[in-house]
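In the block that follows, a single chain appears as structure tokens, in the form predicted alone.
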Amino acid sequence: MDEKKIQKIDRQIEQFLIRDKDADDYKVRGDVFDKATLKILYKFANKGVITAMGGVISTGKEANVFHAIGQEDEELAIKIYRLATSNFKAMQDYLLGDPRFSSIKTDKRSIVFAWTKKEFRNLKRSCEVGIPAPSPIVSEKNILIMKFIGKDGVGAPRLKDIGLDLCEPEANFDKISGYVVDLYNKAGLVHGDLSEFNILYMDGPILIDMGQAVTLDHPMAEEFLKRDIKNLIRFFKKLGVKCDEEEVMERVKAKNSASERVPLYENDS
């Protein structure tokens, strides 16, 4: 390995940890930057995937997202799933029934690693059919690296953060409901956790957090689809948009563009 590259990343991580000394961030250090995770980060640094490491973009129940710089100063987002605290039982519910992960082991580590790989694949499928989502670059074990949605280390806001200030709510509702249609008919996926918390806005809406997205043959796919649509309708009705759950569901089912769908196994690697 290139020791200089490793030392640079190591110093940046250490500086970040020293700079943020409150109790929560020290807990983050223990949950996220264990030896195995650091080893993978060093590997990506040695390959030139990461050239500089930044601070936290967001923290969630299952993972933390960090800003980084890649080749040619490209801004990246590094999502690190926590092995110690991830709710692997909830993850298992989304994995079981997905033909892509029918042979995974049921221990916590295997579940988290499969979940990370699943998010990479779901993002890849979404981007392939033209749905705005973070473009995935590489994943390994509990780490997913993707293109950063934002500028100069500042992440794009969520719809939840914009709220009533969202411009052109009717047009944005049409766009997002169209993404639901295309995700179902072209990518063969249901987001599974679509809401104002999982949609960023940067020159338009962008879908994120797709680790839980399921294929259409998942036993809960239809229930997840109904829930996604219900969440979408609930949010946009608050903005004064006249919308209806049944109308969106009809759009999803009416298109039925199986011929346009990305092949489930051939391109899903």
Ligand SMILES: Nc1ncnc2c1ncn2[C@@H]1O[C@H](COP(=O)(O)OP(=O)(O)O)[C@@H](O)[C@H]1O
Second form
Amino acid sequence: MDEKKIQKIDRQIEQFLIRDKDADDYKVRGDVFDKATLKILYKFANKGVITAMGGVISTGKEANVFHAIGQEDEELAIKIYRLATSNFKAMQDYLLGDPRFSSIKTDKRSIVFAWTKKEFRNLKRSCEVGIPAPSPIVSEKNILIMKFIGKDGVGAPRLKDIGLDLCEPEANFDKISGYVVDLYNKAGLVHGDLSEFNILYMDGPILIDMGQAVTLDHPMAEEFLKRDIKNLIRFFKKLGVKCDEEEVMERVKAKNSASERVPLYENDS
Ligand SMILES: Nc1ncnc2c1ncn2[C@@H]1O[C@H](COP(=O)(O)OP(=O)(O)O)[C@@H](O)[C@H]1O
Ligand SMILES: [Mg+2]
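Switching forms now, from the form predicted alone to the form predicted in complex with this ligand, please provide the structure.
Okay, now the whole complex, with that chain kicking things off.
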């Protein structure tokens, strides 16, 4: 990428910092754009992975999500986990029993970095087995770059935002339960935070936010699965869908064939 383009991104990041300076997003500046994080963003700009930075899409508890433009003018979502305020103790609990992360260090930074990598891999596995999720492009340290779900900088709504206006609730419930079944049986994962907050809707439901998703070896995998299903049922019952936890659980277990599962290490870069 040429010098001019890099300077442009430089200015965009600068502006971005200034824009957020006096809102309560002042924190964004200190917590998210620490020097090391900026350095990685510049590196991605340098490589041409990011060609323009957009605005903030979301400021969550653990991470902030930004809009950006990629090499081929495609829209990107950049999720940046905060190093300063992440609840790394809770994160650590979600890494338990995961053979992919059995030997990571236990200091705060290493845990946040492992978490970011974990989300990258979980999204990748989901996409590989055909579950609609934002395909991940690259991750480094606390930064995850993925495909943007939405158009022209406007993110797709969450099921929470659509609420009672969701069309074909039965069919959508069926689709999402199918994703839970496939996530478990084909990807060997339990989402762990599945609810109307972490499902976007664009031409159908799309699962997001997979940092906490655990492998089936996790001591709480079954509990998390039950909780995910419960959340789903609670939401869809409000939309008048006749559904029941046991039934979905049966669907998950009926299909429980390890043979279908993508091995944990294969394709798991
Ligand atoms: N790939 C994406 N495309 C569009 N919007 C996204 C994407 N990923 C996240 N978002 C938006 O950012 C919000 C927070 O992202 P999420 O991954 O759920 O992080 P958190 O851990 O903060 O809940 C989502 O509710 C969604 O609106
Ligand atoms: Mg979320």
